[in-house]
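Heads up, the chain below is alone and in the form predicted alone; it's given as structure tokens.
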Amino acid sequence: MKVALVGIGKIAVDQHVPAIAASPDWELAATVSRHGAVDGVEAYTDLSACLAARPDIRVVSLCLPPVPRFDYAMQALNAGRHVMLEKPPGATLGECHALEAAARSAGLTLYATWHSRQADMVAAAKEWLADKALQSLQITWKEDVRRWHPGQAWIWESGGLGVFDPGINALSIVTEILPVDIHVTGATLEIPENCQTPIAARIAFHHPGGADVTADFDWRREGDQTWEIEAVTDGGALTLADGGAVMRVNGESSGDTAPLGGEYPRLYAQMAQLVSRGGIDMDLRPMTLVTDALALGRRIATDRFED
């Protein structure tokens, strides 16, 4: 199938323009953006231009910041094309409701990706964690702001998620492997004073067992990175680490130290798998808990930002 990828930026040229490459099932077609491009794909720099001038592309991938996705995303749709959509699916959930609803209307396929989820070790922890009674929960996920999102002024603003934009991927692993939902009961949200969105916060989270559950994200960890989930059950620990790339149960370890390794490969191939069959996914269960943490965050005003 022909896709055009919209959004030529960091993540875009890491990990879509390679997994696309090495798909069996995908062609990259077209590009559309205002400042990227890939070399021997056809460019633009309008999105209704390239549908217009294109209809052999069925799918359009969008890996734009959140706040203008649910325009190009609509656009597509009502031009008939199926929609993939890069973490989170959009700014906000009601966005997200519209875009399935225009779907399921137009009988096409809409996969809101979370691409944590296809790390290597997250099947194995939620098959371990089925029979288990857990007593506890940990996320802690610290990373260096200026090493993975230099001079992106969006995620600043309004809309851009702040922690959560690394955050959520986390929860969208705890989401996946847990076999009850969970959701907030309170926050701290640490905001540098001429930021719109955290650098850094705590969450609580109620869990139906009566599991102890919290998070901790910061993105001011300088020197070795940490996305570690640690759980303990009336069967033994299991620490999912690396952002689940490894997996520690009871001490023993599995899988390699590899974060992004085969991820999005396995999205496009469950791209493939849900166009083929007119599915769509849109779980927004780790979008929900971002939007929770801050409806009921304290806030909490921190040291400027200075990239």
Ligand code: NAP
Given for the second form:
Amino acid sequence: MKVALVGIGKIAVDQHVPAIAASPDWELAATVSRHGAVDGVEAYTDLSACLAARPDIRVVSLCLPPVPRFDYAMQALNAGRHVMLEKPPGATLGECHALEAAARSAGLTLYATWHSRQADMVAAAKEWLADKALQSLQITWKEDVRRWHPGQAWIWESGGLGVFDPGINALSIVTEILPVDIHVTGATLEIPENCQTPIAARIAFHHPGGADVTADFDWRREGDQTWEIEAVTDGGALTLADGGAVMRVNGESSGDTAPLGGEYPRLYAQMAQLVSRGGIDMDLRPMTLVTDALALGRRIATDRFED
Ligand code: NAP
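Please supply the corresponding structure for the form predicted together with the named molecule (the preceding block corresponds to the form predicted alone).
Entire complex below, previous chain first.
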């Protein structure tokens, strides 16, 4: 299948381009980006020009930041193309629902990807937790924003999500591995006085079985980076470390620490399957948890952030 990649920035170059190149299912037929391009691939700066010139491209994969994504996605759906969305699938839940309705009525595939769910040990963690009673679950997602998002002004603007941009990855894993749904009961948001989005957040969740579930997101962590989920159950303790690449159960470790490992190849394999069977996958639960934390969160002004 031919795919057009839109928004040639960090994640497109780091993950999408190599995943497409390595896949037997996909051919990178065009890019759409105002500044970026990929060597040897037809480049457009405008999506409508690409859609008009290349009716043979049936799939559009959007790697833009969340705020501009809705207009691009709707344009592609209106032109009869299947759409794959980077996470988060939009800036608001309302626009995600509108995209899903449009895809459904046109009979097109729409895929809200959550790359962290494809991390190596997530499926194994889900299987291990399935028959256990959860007592507590602690998410710790602490990284250095200057290292992972250098110069990205959009993450600090409204709709950019701030520390929830990586934090939503943890929430995408938790909503995948827990057999029941959780919801937000309270949050504290630390927002630099010159920014619109949080640099740190702590969240408390309701779990239907009464387990103590919390999250601690912080973008100010220098040195060792932590992307961990620790669950304590009636059958022992499980830790998912390195963003889901490593699992420790009762002290025994499995998995490898390759960052993002096979996540994007698995997303593109999943998209190929969805297109071939005409499916839609728009699980918005991670985004609901983030928007609820932003709605309930107590705001604390903190030091200015300078990149
Ligand atoms: P990025 O490099 O800052 O942006 C990607 C590209 O989008 C830019 O190069 C730009 O291309 C285009 N763009 C930016 N603002 C735009 C606007 N207002 N209108 C139209 N196009 C715009 O961001 P990124 O890190 O790749 O992240 C993009 C998405 O991928 C985010 O939703 C992020 O959460 C997700 N993601 C990122 C990572 C990561 O490690 N960075 C990992 C996983 C997922 P042109 O200027 O050439 O048009």
